[in-house]
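Encoded as structure tokens, the following chain is the form predicted alone, with no partner shown.
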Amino acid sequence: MASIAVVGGGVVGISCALALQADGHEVTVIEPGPIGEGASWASCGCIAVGEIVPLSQPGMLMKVPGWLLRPQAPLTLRPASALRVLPWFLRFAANARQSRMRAIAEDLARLTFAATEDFKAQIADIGRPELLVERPVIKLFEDAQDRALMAAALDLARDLGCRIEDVTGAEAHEIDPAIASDFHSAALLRDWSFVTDPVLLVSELHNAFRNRGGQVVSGAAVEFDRKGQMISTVRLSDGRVCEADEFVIAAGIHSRRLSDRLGVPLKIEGVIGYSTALRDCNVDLGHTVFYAKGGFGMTPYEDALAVAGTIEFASSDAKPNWKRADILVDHARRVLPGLRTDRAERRMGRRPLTPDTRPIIGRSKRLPNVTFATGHGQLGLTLAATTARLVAGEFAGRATNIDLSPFSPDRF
């Protein structure tokens, strides 16, 4: 068995390194930062089955100059990092042609689609099956042009084998009372679940891994040195090296400048998302809810209301604009009457979100012994598991029912 070195503990990295480590390798996770502290805890912690359709849709794109010139609006760029987007942007434009949009969401479904299953057998195998609630999404609609603007969006999912049920407003109240009454209609997302903790989630992962004999490193990936066309070591930023015999990247933004170090460079932005935890907010609600006007979502976790969305380009050292998630708190209030804000926790997290929407997984043709697994945009949660199980099969030669060229990190 192998060596192996994952870069990068968020809970893609984790999951990998547990599905390895299943398999009998002795593998060493690097992280930077606070366990549990990524991208995924400033989510609404749901496992998005039917989230196949690219972000660059038609209806999505004909708004985003309006909304770049409007900082609080749900898709924005700051100005400061306009010249260095722009490239990834218009390949991010251009995935919207019919044909594109319904080639990524065949590959995002083929992966969504076993995303339940996979995460249903990660927990348990960790002894927490309880983390995962199993009810339908509901996204809102406040009126027939705002529901026309998901229309094909919608089909194509449906189309692609999503159940997606659609609902009056006032049938979506009576299904969670806590929603206002007077939403023109609702869409019920039956293969959509969520998680009851993000963090606790992702620091139970990392238990599981220590208590199994995992090492985890605390550092940041820096530079590698290489033997041949082999990658023998990563150097952490503080003069220490992790050798290994094989190395995962699963760095979320980071990936970008540990893959342009390996000279296998990735077409990744981050993106920043806010988050609003609400403790004693008042409100019951049952079930994650959509705001689709909004642009941000709304989870019942086990012990706060998280408020979160927003797409937002800037620069990896970029300071939070913490008004975009108070916004997100206002507008809260139009969808769950009675909602107290007073006791809020705002959080952050960087996206890392490939121009074509679909994640990187697999090895390069040009580094032998390093595989990547990042570039999961808005779909790290969900796909977490799945990507690990691809993982562990590829070092292990398993067949699976996924073909993972599409994900290619050679496809930039």
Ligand SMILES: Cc1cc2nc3c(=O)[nH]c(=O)nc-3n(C[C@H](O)[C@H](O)[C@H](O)COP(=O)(O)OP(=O)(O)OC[C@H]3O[C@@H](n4cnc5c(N)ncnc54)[C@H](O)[C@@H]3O)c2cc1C
Second form
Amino acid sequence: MASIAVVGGGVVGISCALALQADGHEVTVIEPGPIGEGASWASCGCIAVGEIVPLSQPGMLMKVPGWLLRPQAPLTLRPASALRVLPWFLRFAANARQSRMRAIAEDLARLTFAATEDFKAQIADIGRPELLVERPVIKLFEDAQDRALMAAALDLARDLGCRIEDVTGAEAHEIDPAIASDFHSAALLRDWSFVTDPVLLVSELHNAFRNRGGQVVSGAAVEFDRKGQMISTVRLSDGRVCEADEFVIAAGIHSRRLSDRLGVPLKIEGVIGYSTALRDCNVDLGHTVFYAKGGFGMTPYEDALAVAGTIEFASSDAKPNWKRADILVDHARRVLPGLRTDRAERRMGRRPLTPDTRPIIGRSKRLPNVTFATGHGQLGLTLAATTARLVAGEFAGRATNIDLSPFSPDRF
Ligand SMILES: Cc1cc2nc3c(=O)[nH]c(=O)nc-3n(C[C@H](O)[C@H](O)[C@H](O)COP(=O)(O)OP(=O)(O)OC[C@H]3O[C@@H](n4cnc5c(N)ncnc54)[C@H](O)[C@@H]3O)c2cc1C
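Please give the corresponding structure for the form predicted together with this ligand, as opposed to the form predicted alone shown earlier.
Shown next: the complete complex, the earlier chain at its head.
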């Protein structure tokens, strides 16, 4: 058995740590904290099984001028960051072809179709099965044009095996009476489900890891030392060092800087999203609801209603534009009549996104004792348990039914 240092204790890192610990390895997690406040604390909480159609879609380059001009649109590119993001963005746009879109969706489907079972096994293992609510997600369309804009993505997802049912707006209201009754139509995404509290999930995974003897070192990794081809130690910002036989890089968007230090540059950008937690909101929503036109979703967490979404391409040091979070809350009132929004807490998260929307899972040929588990974009919560199973499987030489080559860190 090996000593393994997992760098990053967000949902992906701590899931990997638990799976490796279960195989008998001696695992240390390096995490600056606060626990659970990586990208997942701003998330919409979905186990998004059908979220397989990449963000890069045909015709994307044509839309960029509009994004630059409309800073409050659901999808935007900050003008001040445009030059810095450009090299990544051109790679991203190069995937916006029909054939690439299908190939990426097929690869993502192989992962997401395993996600629910892996997630259920994980939360059963830590004794918190109630953290998952298995109810379909409802995607609402304002009018026929709104529905038509989503048609290609929905058809592709259906074609690849996702269970999607068309209903009228009135039927959506019957399924969840909190939703306004006058929507044109909706899609019921039958394979999806949601987590009642992503921050609690990450902290419960940490508790289980610690209770089983795992060590969490509070600190930020900044550098690595080598012995020949192998990495021997990770250095922390306060000068401490942590030795291990093996290293797992799972620091979300911060994996980019760490991978540069390791000489395996990963192409990850932090795609900003916002979430507002509304407490005492006067609405009893039972499902996750997506408002297609607004580009956001609403999930009834245990202690608050989360209104989360938007896609903002901006450099990693860009400050939050809270107006974007406030616009989502305004739109949420359209979806949920009577919604009260006076007790609101705003959050921002950076989704670690690769140009081909595929996560990065597995070893690099250039560094025999380093494994990457990052770049999950809009699917980190969904795929954390599956990623952990695959990473532990690779360490153990266990066969899995998922080919990891499309997710290799060496593909960039
Ligand atoms: C608005 C929004 C909605 C979303 N909705 C969903 C959804 O419905 N479903 C879904 O599946 N996903 C969703 N996501 C995406 C999901 O939140 C991310 O993919 C996921 O959180 C990534 O997990 P991670 O562990 O890789 O990164 P993070 O959660 O960011 O964790 C990285 C960890 O690394 C730590 N770290 C940073 N630097 C260092 C360092 N130098 N050394 C050591 N550790 C370090 C951080 O403190 C952090 O804890 C959403 C994201 C946003 C922003």
